[in-house]
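A lone chain, given as structure tokens: the form predicted on its own.
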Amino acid sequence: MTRPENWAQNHHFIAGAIYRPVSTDALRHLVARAPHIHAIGSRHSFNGVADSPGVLVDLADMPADIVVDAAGRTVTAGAAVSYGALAAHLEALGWALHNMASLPQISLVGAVATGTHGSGDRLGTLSSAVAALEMVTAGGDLVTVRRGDRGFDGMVVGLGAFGIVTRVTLDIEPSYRMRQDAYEGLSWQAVLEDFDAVMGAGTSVSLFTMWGGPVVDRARVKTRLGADVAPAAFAGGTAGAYPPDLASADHLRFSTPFGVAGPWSERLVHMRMEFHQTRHLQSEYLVPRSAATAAMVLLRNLGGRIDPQLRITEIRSMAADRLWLSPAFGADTVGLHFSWEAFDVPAVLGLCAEIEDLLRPLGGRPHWGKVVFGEAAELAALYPRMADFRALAMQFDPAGKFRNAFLDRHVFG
């Protein structure tokens, strides 16, 4: 048998079989009758943090069944749910999302128990959204867990070890307009000696950079009808009409568009949900705000022997949460995000690492679903609730039904 693959074929996965059960009963008593399980979403991750030594679960063809409580200001869903679709629904029902990631091919569920996130410096991560999860635990039993439940912040950002993820309630808001620009050129002196003002210049910021230029090549600028103004000048950039990367026609007709007003949910992500990327890797180091400028005076040290194998690197901001696994727990952060190219895996794994040593110092935690090498011990630094994070796992799943060798080697030790 052929092993399915993620989405960027660097990992195989070594489970047995997959299922695609079509009812929470079908799901629970699969849950129940099996030794190791783990669920799987869009296939994202660069990792095998969604992997089983037994089998899988496909939840794709559960019912979406999308409800909006008004009242509450919330939406549930199904846990297989994309956020392009999710935001499409919200948007035809006059209500809105706080943030978006760059994708919106992305799992609900998936998205939020790896910590991923948008931009955006009084925005939360995705995840920082989720008011109430519905799961599968590891006898079948079926339980709801809500914001302000005893353990609710350490099962947001669960990395699938507390059972099988249903349904998603997120915190919903009034539907908005935003408008997105590019800026191109922008001075690497003007963005390290004023970041704040660099990366609070709109609702949500993006820099795009190689990191052996004297430049940064470019920004997207996200603002928020009525609540913010773009800027006509930008850390010396000048305004372009789509960043060069997209210069293609191919490319740009899937970039979501550039200096016109529109709905939320086709502004705040990059792309359209019929873009499909070509093969690459990923690696995120999530660092704290104040080591921001620091972290980036590091790497630009190391242009020259990143740059040939980058393919582009994205800046991005997000607020502080109290999740216990987010990489935004206890403190504001900025992402820093590599998408390198393909075509030399040992080397770019050999940079990712030394990367993640370089950062880890300054607090950089690593993104639960890209690249990853630092051990539980060397992460459980990083995170000062991974203690409690693991004792609270052992009550759920007390024979480790749920985990997998990722969680064994970065998480339990």
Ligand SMILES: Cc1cc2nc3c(=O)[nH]c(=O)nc-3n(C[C@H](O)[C@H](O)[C@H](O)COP(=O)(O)OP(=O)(O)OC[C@H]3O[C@@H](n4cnc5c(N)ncnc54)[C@H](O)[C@@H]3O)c2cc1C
The other form holds:
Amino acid sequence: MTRPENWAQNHHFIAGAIYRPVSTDALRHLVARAPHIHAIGSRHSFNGVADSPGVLVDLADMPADIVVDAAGRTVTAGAAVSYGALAAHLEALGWALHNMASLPQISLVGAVATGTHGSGDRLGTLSSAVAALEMVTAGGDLVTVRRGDRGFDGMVVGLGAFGIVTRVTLDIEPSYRMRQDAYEGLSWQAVLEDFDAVMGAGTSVSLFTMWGGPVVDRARVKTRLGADVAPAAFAGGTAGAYPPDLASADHLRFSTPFGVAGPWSERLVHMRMEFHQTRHLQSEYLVPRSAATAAMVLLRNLGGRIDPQLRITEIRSMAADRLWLSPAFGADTVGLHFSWEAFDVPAVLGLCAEIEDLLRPLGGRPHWGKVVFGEAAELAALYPRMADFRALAMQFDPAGKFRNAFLDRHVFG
Ligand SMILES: Cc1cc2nc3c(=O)[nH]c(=O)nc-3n(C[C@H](O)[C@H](O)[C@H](O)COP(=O)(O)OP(=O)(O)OC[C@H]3O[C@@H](n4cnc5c(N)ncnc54)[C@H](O)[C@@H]3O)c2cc1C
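Can you switch from the form predicted on its own and show the form predicted in complex with the named molecule instead?
After this comes the whole thing, all chains and molecules, with the earlier chain placed first.
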């Protein structure tokens, strides 16, 4: 029997079945009866975080039912709705999210459950915008937890360990317009010496680079109209003729537009909804901002070994938050992301393990949705509230109904 796979085809789900309930009542019934069950989103994680030794539940057939609360400045939507669909809906109504990831196809709950982020010195992770979660708990009960409730900060980046989330409420704000500009050939020296100025050059700055060359190859700078202005040039880089991370004309067609103002929903993501990237592997390490330049110096030293396996690295920033397993818990944070070509998988995985070990002493947290090696004890040292997370998850799920091999290895130990 062919096992279902994740997007990158590097994880084959061991779960015996995938159920697609169409109503909350059907889901409650399913959860109450299953000895082991776990929720799956759009399967974009590069590991088994969404797997189960029992069965899986996919909420894609549940209604999205997007409801805006204008007075409360929130939107509530079905957990499986894609960020792209949610953003388009909000923009049509004159509302906006504070940030988005590079890819619009990921599900709302899958993204927030793993601490997914975009870039922006003043912008928190996507998870930081969560105001409430409605979920089915282990006994089949439907509960809602809200920001400020006891344990809420532990449950947002929840890795599926607390229950099956059915609806998510996010903070929203009035719609705004943005533009994005491309730059190329930034000086590594300038980036390392004045990293704050580089990352502060716009509302959302992403650097794209290989590690061994003399320059940071390219940058995307996204500026919010009325708040920031795109610089003419920065860090020795000049305005680029081409969008930064796009290798081919085909990719170019599917990028969100450059050099012209437009709605936030078509600028914060890098890719358009209809674009599906070619398969590859990803790993990412989230380091405290104070350690970012030291981390980049270490990686530059490995450039000769990293670059032959690398498609591109993306460097992004995010504001600190209070969510226990968030990559940005407690400190402004920099994401050092690697899109790996998957030609030589053992070599790529060896490099991922080596980089994770190298950056751990600097506080480098591996992204929960990407390639992860750290054992629970090692990761607990990076997350001051890990013990609280475990205790809360066991309170919600004493029999381990939502546990899986990923959680056992990397969280519970
Ligand atoms: C091409 C590509 C680009 C990416 N870009 C970015 C990026 O820009 N920034 C970034 O930070 N990450 C990025 N990622 C990683 C991605 O955002 C995360 O892996 C995210 O978790 C994917 O969401 P998903 O819907 O596919 O969730 P899945 O991978 O299916 O699941 C992830 C987690 O969510 C949980 N979950 C799903 N549904 C529910 C539910 N109903 N209730 C409770 N828990 C649930 C699962 O149990 C699991 O723990 C990218 C990945 C790919 C493949």
